[in-house]
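For reference, the chain that follows is the form predicted on its own, supplied as structure tokens.
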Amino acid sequence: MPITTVLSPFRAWKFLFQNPVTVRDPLTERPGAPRYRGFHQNDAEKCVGCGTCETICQNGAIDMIDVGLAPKDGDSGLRPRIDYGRCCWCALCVDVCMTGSLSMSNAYTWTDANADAFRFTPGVDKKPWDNDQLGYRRPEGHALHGKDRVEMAELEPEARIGTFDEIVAGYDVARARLEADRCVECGLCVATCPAHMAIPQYIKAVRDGDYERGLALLYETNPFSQVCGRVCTHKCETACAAGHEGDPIAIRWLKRHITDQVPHKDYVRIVGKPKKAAKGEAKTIAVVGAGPAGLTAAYDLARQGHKVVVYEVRKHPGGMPRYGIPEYRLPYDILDADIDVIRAMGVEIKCETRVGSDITMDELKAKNDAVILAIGLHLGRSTRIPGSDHADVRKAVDLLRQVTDEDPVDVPKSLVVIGGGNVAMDIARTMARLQMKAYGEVAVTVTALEDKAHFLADPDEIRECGEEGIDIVDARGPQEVVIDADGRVEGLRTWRVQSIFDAQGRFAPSYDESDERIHPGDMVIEAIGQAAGVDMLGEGLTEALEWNRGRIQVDADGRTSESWLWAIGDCVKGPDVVHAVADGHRAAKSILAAFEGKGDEA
């Protein structure tokens, strides 16, 4: 062994009594390169707390924490805290950030006596480098996720206008997986979905090709998954993090894709059998109305082993999805398939039974442990303008029901629709199809108070209306149904809308009377809103119940002021299938709690 090796330890002793030299901030004298990866910056206002940065971090350096922001649709209220004892500055968190809020400055402190200085929440814990322009930013055009939605095939306008065949074809397996691959599983959509469906999980099932698992996930929270896969208002997509830098994930279409891949004969096996209530514990529940809200509540209660009978006045169950949504949007065999699953849980549905005459509410109260009122909104509202009482002025909901029941419809050669919502678009497109079959051409005009930027209808509905030759005239206020000397309708007189609401936000349209138009039509159809028919309640119950602006007053779970009666769905919340489903779940949970003695006595 060389003598220098033997003496090395002794030579080191001379440094024992010297002061150490520590360079605490070498970048002060030698700044980092312009794209050096230093401490993170985060625009806390732009950030939505999706947690994608936390998910991609392989070192566990990022935690999503509560910073005191109130959660809202599309924003969890959480923000990323970064532990630089774990961070390796790979910048994957910056590259994957769905809003582009996260970046990295070129500032860094190598040492600090306080270890907590290396653990903070960028954009919330204020730092000197928060507004520095140097550092790492995601390169332009660089993304770890696809920005564009995978297109789905649909019928061309000229092929669909003469038929009630379904317009949208649905994804094939290859396209569905491409679309599912865009999802980063942030979960912001779950909070926005009224039914709180397990959206990231069922999208993952699409990626994995495990459609039975996907279907089981769907029916845990939504017994109308096939219906919602076609006509859901898909508010979840407005909260999708991918929508900040591209198209939101096609959540609705992926839900539909799952239901399309599983044979209907396998649904009940996958959903599972209902529980058997212990002897003497099974209760009986009556549901008035076989729409999504009532049938969802029936589904939940039957799965817990209770006896549920649903009373429906019409020939078929389904409520407004059957009698208000045209078949080109929702084929009725699809609706029937969902209802078959509900029946398989033991729910009995008695159609063509009118509550109030065939059986009274008092009888339902006497025979059951709880009663649910889910009667929908089947009455159309009137504008009450001069001439609106003419026989050729029709309500949209009445005509849509007539078409569903295949009753003969007098199809006019030209017509005018009043309204800018989905019902207005549905009746316009329905009548356009009937016109095409009868006359070989379309002559439908839609007039609405709102300008096109503020239409209540879905953008797809508006676009497809235009493609099908329907004339949409916005910002027009109806003033009179014009009737000729022979007593026939010849059109609608409108004025230009200047404003719809007054300074206090109340509905009070004002018009430019000098800007007047007459829209020709042999029929005028009103599609300005709907109401519930409550005649079946009877005078005594009507007086006993509490009301709120013409609607039955209920608590957060749908329970009325009468402890045995719940009211849910469109008749209390307004029209929307997925909200009706959520309402049904809440009512069923409330009723089960009452049965178990956790709520007021039922």
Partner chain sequence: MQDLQTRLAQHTDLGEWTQQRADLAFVTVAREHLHGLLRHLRDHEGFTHLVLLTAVDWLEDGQFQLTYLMNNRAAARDIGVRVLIPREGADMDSIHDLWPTAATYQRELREMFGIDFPGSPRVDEEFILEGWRDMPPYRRDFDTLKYAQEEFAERPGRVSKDPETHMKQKLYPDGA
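Alright, leaving the form predicted on its own aside, put up the form predicted in complex with its partner chain.
The text that comes after this line covers the one chain and nothing more.
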């Protein structure tokens, strides 16, 4: 052994004269690093209680608990409670958080004699680190699920404007799976869907490629799945948790994808045969109006083995989806396919039968165990401004019906539409197509009271209108239909709307009379609102029924004050396909309960 190896260790003596390197805690505070993963923070206002944090937590450290917040659209009211006896601080919960409400502070020191203190609900149970600015935040761009919606192929404006061909192509299998993959299955959408469709489950069926299971799930809650897959107002998508930090899941298109994937001939087999009612148990039900509400109720009742006859005044069944929604959004054969399934359940549909004249409500009451009124909103409202009684001032619903029934329509070279809702967009785009066919050019102006930010129409519709060369002039209050010396419509005179709603969001228009314009047009189409044609009820029944602010008064299930009569759909709830479907289900359920003596005697 060299002597140096004996001496060398003595160099350690130098440490005698050095200061210790240890931190004197708690005298010296040592904060965690800016990215430190310490105790959780949750912005309880931003959190929507989707429970995705709980799903991803491999330790089972997170419980979704009721903290007394009422559930509402897109928010379960639940909030995550974290058990720090289990948490491993991996922060996957933060990474996956759909709203970005969850984060981690850099606080890491906390002592407490009570073990239960280490189980709390961040953001609800107040903690000293709640407002700490430092700590783990999900890095920008880092996400555990896809944020961007998978693009849907659609016809280019130039290709679609001259025809009534369907615009949207629908997802192919690969794209649908990609889109379905983005869903986190939180189920927040289900409560918002009026029909409470099994959305996470059928999206899973898309992921699994099990379209038969998907279709069966759809038809459990919605016999208008093909229709809704195209034109549903998809409120579910506004409730979608993925919408907070990205695009909501294309729930509607995925529904459509399922219906597209299953051959029509297989539908009835998958949906299943109706029950056979026990002998003498089968009841008869009359439904007035073959729209989604009436046919859904008919479908449900027929599946239980009852005899249902639907009376429809028009040439074809389908109601507003046929007569209100243009073919380029909803092809007629799609609607027919849905109705075929309903017919296959044994529902009889009598078209061109006007209740009130061909057969009266009293007769229906006498012949049936229950009657369902589902007459929709088919009367167009008028502005009643001066000149609005001119023959070339038309109502949108009437014109749309004419187009559907292929009755001849005089297509004006130019026209003005009044209204900012979907019906206004529908008639504008329909007439634009007819103009294109007749004259090779489009001259349609849409005027609406609302400014664009408050349009009632879907943003997609507004965008597509623009693409198709339709001029939308917002915030215009119609004052007069201008008629020239020869008695021909010349255009529409409007004032600019300064504000349409007051501070409380109530309608209170104020006009700037100095900003007056005349929108030229050979025709003015009013597309402002619709009413139900309740005259068919007859005076006696009208008097007998209880009413609620202009609409037939119904209970939660659609039953009127007359125990044999249910009223459902747009005529009592306002316009929406999927609401109508939901109404149909409720009424059918209520009627079945009444038959079984659970409700009042029918």
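Superpose the two forms; the largest set of C-alphas matching within 1.5 Å is the rigid core. Numbering follows the first chain given and starts at 1. Bear in mind the structure is a predicted one, so any value in this text is a computation, not a measurement.
Next item on the list: Using a rigid core alignment, state whether the CA of residue 453 is displaced by 2 Å or more between these two forms.
Entry: After core superposition, the C-alpha of residue 453 moves less than 2 Å between these two forms.
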